[in-house]
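Starting off, we have a lone chain in the form predicted on its own, written out as structure tokens.
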Amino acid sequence: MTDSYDIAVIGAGPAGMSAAITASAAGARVVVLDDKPRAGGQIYRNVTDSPLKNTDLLGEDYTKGAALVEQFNACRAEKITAANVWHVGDNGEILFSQAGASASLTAREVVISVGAMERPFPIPGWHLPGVMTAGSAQVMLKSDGLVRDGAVFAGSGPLLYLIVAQYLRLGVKVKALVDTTPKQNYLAAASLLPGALGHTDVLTKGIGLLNEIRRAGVPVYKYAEDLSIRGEQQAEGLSFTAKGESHSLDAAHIFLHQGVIPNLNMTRATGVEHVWNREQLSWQPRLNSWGQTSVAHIAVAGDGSGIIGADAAALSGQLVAWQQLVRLGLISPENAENHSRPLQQKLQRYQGLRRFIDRLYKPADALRKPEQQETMVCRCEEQTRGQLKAAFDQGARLPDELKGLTRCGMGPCQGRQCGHTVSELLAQWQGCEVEAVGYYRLRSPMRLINLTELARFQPHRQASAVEVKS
């Protein structure tokens, strides 16, 4: 035997860990690759070597990770650390480059969980030095124990306070919270609040964050717009108006987050149909109740299903691995039932949390569709909202059409940090449903890779064999 898996979980974050756990135990021969050199993924990267000296700093919700990074780490599943997938086979073939070299394997199954990404921020200014989001703080501080004095942190939603709060308890001086979320958006939310009562720990914590801040005596500013980042050549400060009143703040690193959506590049590029998530303002791929998706032999798990939060995605990780246990004969359909519904309903009453979560941090249109000419879209290929425009009014209409003209989305990042404003963008300027307008098409090589990975090639050898239960 040399590179076939019953199952290929890719990312090792709460819902690939909790698949592949699931999956190995009940015997099937599983594989887990994941880009960064420990599991957890970002919720809970390093929880089991962090460079702090106390992780209790950074919460219950981070350190209560050790236990699930224990319990996948001496699960039977073979890990590959440090690899990145860049291709997923209609034949179960997949492709990944670890450490210079490029490799192959083949599963008879794959689960895709990639996780979330920071939506964009688009504002002007966004694309200059010492502007990052506040979740690559958090990794910065996460990885290395690096933290910046003095930065100012601008939007909303839970991990924006969150990391504030992990900034303020580690001693770091934090020079102001601008908060974006609009002031209508609480009045929509209250009727959805009933829904999340059964999860008051949750909402709870959101309050103690919150207060935890004003304590703290950092300047909060609520109801943010109109945001500008100053500076040349490197960020100089934050412009925006709040209550009516204009600000200006000096500082030089401004960290921005608005919320997540789903990492889509990879099931992008594997053909999987996708939905747009009106509620969540994302796309999201289209998944059957078993996160099974258009593609026979893929399944999506956590968040990348759809923004659902780490607690939610480690139950749909067991889901996943419960269906394809079936897929592949291992278990019977009725076992799998009766491992499955407790499940279903824990995630179900999920959902009423989630609504409300997501209604109160909708983001503000201004803030995810610029209106100033002179704003970047594509960072990569440095393309401005008007540039983008004046390629619409040549007659592009569709993603792939607006690339054509003007490269937006061909850099390095192959459109993750521009493909939502992009669609939203394109569907406005038609009087359109963004469902219309559709995403850019994407296909291999998910990642970037070069010459020397690809000429060091060989298929990749399993490290052994596991029983399979009968």
The other form holds:
Amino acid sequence: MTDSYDIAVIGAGPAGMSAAITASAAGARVVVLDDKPRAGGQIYRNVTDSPLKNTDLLGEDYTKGAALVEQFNACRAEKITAANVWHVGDNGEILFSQAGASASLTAREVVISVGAMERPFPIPGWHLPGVMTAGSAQVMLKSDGLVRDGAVFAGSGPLLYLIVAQYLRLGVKVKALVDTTPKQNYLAAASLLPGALGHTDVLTKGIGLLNEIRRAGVPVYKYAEDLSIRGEQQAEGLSFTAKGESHSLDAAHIFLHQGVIPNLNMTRATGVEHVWNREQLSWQPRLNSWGQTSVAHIAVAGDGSGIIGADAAALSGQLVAWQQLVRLGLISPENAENHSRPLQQKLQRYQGLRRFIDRLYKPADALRKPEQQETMVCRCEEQTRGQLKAAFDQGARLPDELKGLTRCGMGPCQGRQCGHTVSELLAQWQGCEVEAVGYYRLRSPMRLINLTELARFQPHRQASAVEVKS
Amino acid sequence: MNAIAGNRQKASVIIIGGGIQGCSTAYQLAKRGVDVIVLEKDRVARHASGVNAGGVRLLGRDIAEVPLSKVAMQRWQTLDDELDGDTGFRRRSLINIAADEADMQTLQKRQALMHGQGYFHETMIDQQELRERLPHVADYCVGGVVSETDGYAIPYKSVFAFRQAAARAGAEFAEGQQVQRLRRIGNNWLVETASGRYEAEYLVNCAGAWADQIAVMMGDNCPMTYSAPMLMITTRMPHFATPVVGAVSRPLSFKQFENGTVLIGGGAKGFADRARNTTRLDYAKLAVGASNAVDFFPIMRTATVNRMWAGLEAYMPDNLPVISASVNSPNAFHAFGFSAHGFQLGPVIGEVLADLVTTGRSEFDLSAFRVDRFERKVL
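Alright, leaving the form predicted on its own aside, put up the form predicted in complex with the partner chain.
Every chain and every other molecule in the complex is listed next, the one we just looked at coming first.
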């Protein structure tokens, strides 16, 4: 059999690449599946093969990924690229589609390192054509070198400022930055500043980005509230208030961003337990200090375990690898302990910074839990807050009950865009904790799968049926 | 109603199981002024009733079920008005496709049997009419059989509509109440759950995939099994099929909803883990289902599967339900084991059970559905 591995790593971002490098160097038979043609994840997307002539313009946080990607490409792990993993079983079975067919493999240990996604931004008009996430704008930039002139960027968080700065460095006109970071966040975060001081480089980098944006002459509106996107068929502009004044900007392209949350459809569908993180206001898998989930042989590393950032993600990837190597009998527990202690200490140090960032950029309630009845919550099935509230008033109390009555969460995004909003709204309406409300019951396929691909599914992968890059 | 330990909730009738049969029975009883409590171990419509294919099918029923199914079909046509709710029912007709001449012979035999019994709701169609009704059917299909009154409903919404109507009529629903013990004290039943105690004169067992366990508590053994019939649904597609579709001899059923999504079923079973309330999917079998769908409807080649799932469902060895008074206990009734085709019967089963509870009799011949029908033969 050629389809059984010691460790399967799903997702080749910083966490997955690091896990694979560590585990394969220690002698484990490792396979890494990634949905893109090249490793790197969102953050280091195409870093070794950019359509841009000068990648330095994207910043050193991007270019430094090249070293990790090269190390990963050179490691002994088997790489299956452009593979859509659509099922991860709690028994270690992995089903994926690639080049028009479905195949399967099994692994004794599984690392899920599928990273983060941008937090939904449910404001009036966010579903209109012309509105995208700032992250998607960055993907277009990194993958295809595509940009949009005269766009308005709105929201909060370091990634938003970085993308604006990247645009400006490329000479693209930015109409405005509408910053929704609430005023009180600065005060609340100030008390957490001491814990973040070990990372002054990161802090100054953030301040530097904002200064860079201002220096370029881009209007920056701080403390923006009451955002709504104008337009009937297409986005025409953004209205908001800032410091008590109403503003209305015309723009055909509006990029929204208010931080990232773990990408959880895979861990959810695998059946591992999740908890609600009150600081990050998002769900995350319940993990032990080694990154293991409630299913012993399934670990989660990187931003999928809770947002930790690229550097910490790489450390967490190594950490789960050491633990899995012990269970595979390839190294001794003492050896793993020795390797892990410094990793855990470093990860600990990142936590101070993370708490500061989380507090500073904590998105306002009104931008997570829409207040207007007509604001879309589920874009796929076009369910507004008002329609969901009506179903709640009829008696739906759990996300699945709301789903059963309204179809919210049943569309092609598989609940990714409405899941968090639905959990939070139901908790708000019932006056209870988000944890008590829970989340949609998710199942495989974790990604959309073509019916013909499924029809061609073979229970075991033939070695020759899949092109393996080495 | 929140039952807390030590509380005793009394009613005339306790229904165990909040699926479509339990909710329909609660509605019928409450409508007649009977006070009734539904005990549901999870949440109403959590299992097979809420996640089935939603087929509302009279076509192809076992002869023994036809009288019940015909009345149920009448009820579905006006059920939204009756319940003042939205079941999502759409009358669309249902066609079983004959893939070859052998299938046509099967249908002819069935036709003779049905006509002999005086049933004329199933009409055979030839290749041309099949193509007119289903323009995208594969060229090789030779004909089929159609029932005009059939269609589909939205399972979760249907059960919810029964529940809401029952509650409006006075029925009580207690969720998260798994029955742990039944006792008979004097003329009453005592029902104990982990957190509550209930008492009633009559018991109705509508516990679906767990109904054999309740039956045993009532003193009735029966050879029920349970499984996990699987379904998958596509993203929205251009409209190409109005009727609900089945096949005479191959495991395929599908329907395209108004929003364009296509539900693909056909009875392939996954793995049921009843103790943990979960199911596991069998992807190799789903692949066969996908293959069949593409085979019958080439337009499905480019379809995209969005979701797959399975519910926990009860099966009987003869694929006929148990609709019966308890044999070994007084004032106890069963309705379970619908073997993946009970959803359509929901509206009539409530009426039958309400009759059994309040009058001890039913206008239907229920002899094929006795709980002890498997006990007669020895060796």
